[in-house]
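Next comes just one chain, in structure tokens: the form predicted on its own.
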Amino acid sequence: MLYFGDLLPYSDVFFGGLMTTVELTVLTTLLGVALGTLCAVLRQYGGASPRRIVASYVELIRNTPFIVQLFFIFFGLPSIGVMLTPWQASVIALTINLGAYSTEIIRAGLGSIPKGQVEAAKVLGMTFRQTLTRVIFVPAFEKIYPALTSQCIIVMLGSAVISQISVEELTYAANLVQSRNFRAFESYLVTALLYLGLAMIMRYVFKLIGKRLFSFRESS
């Protein structure tokens, strides 16, 4: 027989890690993206050495399990003298995944700009930087940004397997709960409905950030 009642007292566990998995969703959505735009620039602008630099990175983080890449981090590392806590290596691990993702899709964005529209910047005297920032990023990511925000979204609930270095995010909470009071189907039943209630306001919240950003094109 089910009974919800019993995670009653353990609510603080649960509205704890959902806490923490925002957080680590808002900080790594921030650093990857800013990571993955990077990586484009250099492999779609750059020279032959960050070109390949930058298509090694993604590779072997595109084709390589997330735990695996987790664990080379917070267990690895340490033998060779980086030391860092669970937050920490999550930190960096979410971000290296998410940033080498966003890669391809931002690469994407900036493919598609004509090459007439930075032919015609340099026309105008604009430096790189500022043909990247007037002529080039705002249309690329107007283009990839349905993608790139359901990147972001997979990520988030990716971000279940840091769980496995003890870091008390969502998944983490349910499996405490479950183990105090053995009630394994409804801790689980209500942390799939808070990752999915999660991911539905995150997805409300990146259209309103797009409309936000490209309405001025909308109605131009």
The other form holds:
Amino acid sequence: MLYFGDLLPYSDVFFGGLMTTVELTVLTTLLGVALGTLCAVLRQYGGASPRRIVASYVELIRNTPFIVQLFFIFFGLPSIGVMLTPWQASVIALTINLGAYSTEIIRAGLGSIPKGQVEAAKVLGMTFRQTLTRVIFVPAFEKIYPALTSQCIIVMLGSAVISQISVEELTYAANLVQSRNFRAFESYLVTALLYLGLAMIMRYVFKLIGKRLFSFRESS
Amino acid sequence: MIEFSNYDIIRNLIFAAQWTVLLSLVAFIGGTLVALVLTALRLTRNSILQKLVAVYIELFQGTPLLMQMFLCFFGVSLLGYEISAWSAAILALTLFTSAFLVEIWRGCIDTLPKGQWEASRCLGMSFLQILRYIILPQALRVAIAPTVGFSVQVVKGTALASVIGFVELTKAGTMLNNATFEPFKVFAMVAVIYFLLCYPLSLSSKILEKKFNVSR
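Next, report the structure of the form predicted together with the partner chain; the form predicted on its own has already been given.
So here's everything in the complex, that chain up top.
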């Protein structure tokens, strides 16, 4: 019934797709967390209107499906003159998506910093930027690091959807292979396992990075 | 060619949104039932069962929902049964939902001090009695907010059923887009309908969270 032999000739297709997924994930993790950090700072310390704008952005993204966001960006924006390649559209969509979720997560981290520490930094004459980078960010990120990295993995898994706008990532490769050899279940099974492996590797790598980043605190 | 007015687009989308709601409801109820069984399995102190549940969670949380949809759709037909996109979507969403709910509920049960289990056991209560009188009343209060919050993920997850050809809100959006060539308008409307479905759920989850946190 199950026969995986037909998949072997396509191993390079799968590999290419996997690499594209990895590339997209790395890029959007960096961009998304950066966007989330910016929005979280605005939300936590900004004025009334930036707060409201960030809040609406977060709620809007969190309460609509990723696939609709993707379609809106890829199919919808060209009609108001913003032309995007599938690759650009997916990077933007994934970044905006991760940005919204990470805003909430990072904000929780910022909120966990005792107010006294921020005030103390101000009294010591530190500028806002110094306070952020030297007093707030490290303990805040340490606290929310596990949640943030799980969200990055969720976004990686969500990226399967961008096969729908013909970005040649892993799911696209699976679709391609199954349309050539009609081994649909086998193709998708192998692909699902590749995603699973990728998710586990990401978790492991994030753990290593986390240990390195926050190690000096453990020893103190 | 038929002309579509804004009214036609909205009417068609709202009609399709009913399927989104129905799919979400069925998947959420199915997921809850499966998750209840799995949570019960986890609570029995059988290490093999616990490991199996852990693998189940890993499997469905570590793979994309889209893949799960495809596998359900093509996997069942491989066994020789014709399966509709509706059934495949239900199956995939139920499995997906249950995996996340088990994990959420596990967290809630774990927040209760272990001493309570031990104390109840010392008092000579049976496993079911401990669950019924000690654990569940407390765990339910903690669990209700994140469970409602997760239902938003289920509603959003139904959008992926469009990919295997089930006509719900997102699929209706792409079809209307093909007919009207007005993607900006159509997908904006689709997004708004999803938002109207999900935002009340998010909001009530937040309210519930506050309510139960204050009283604790």
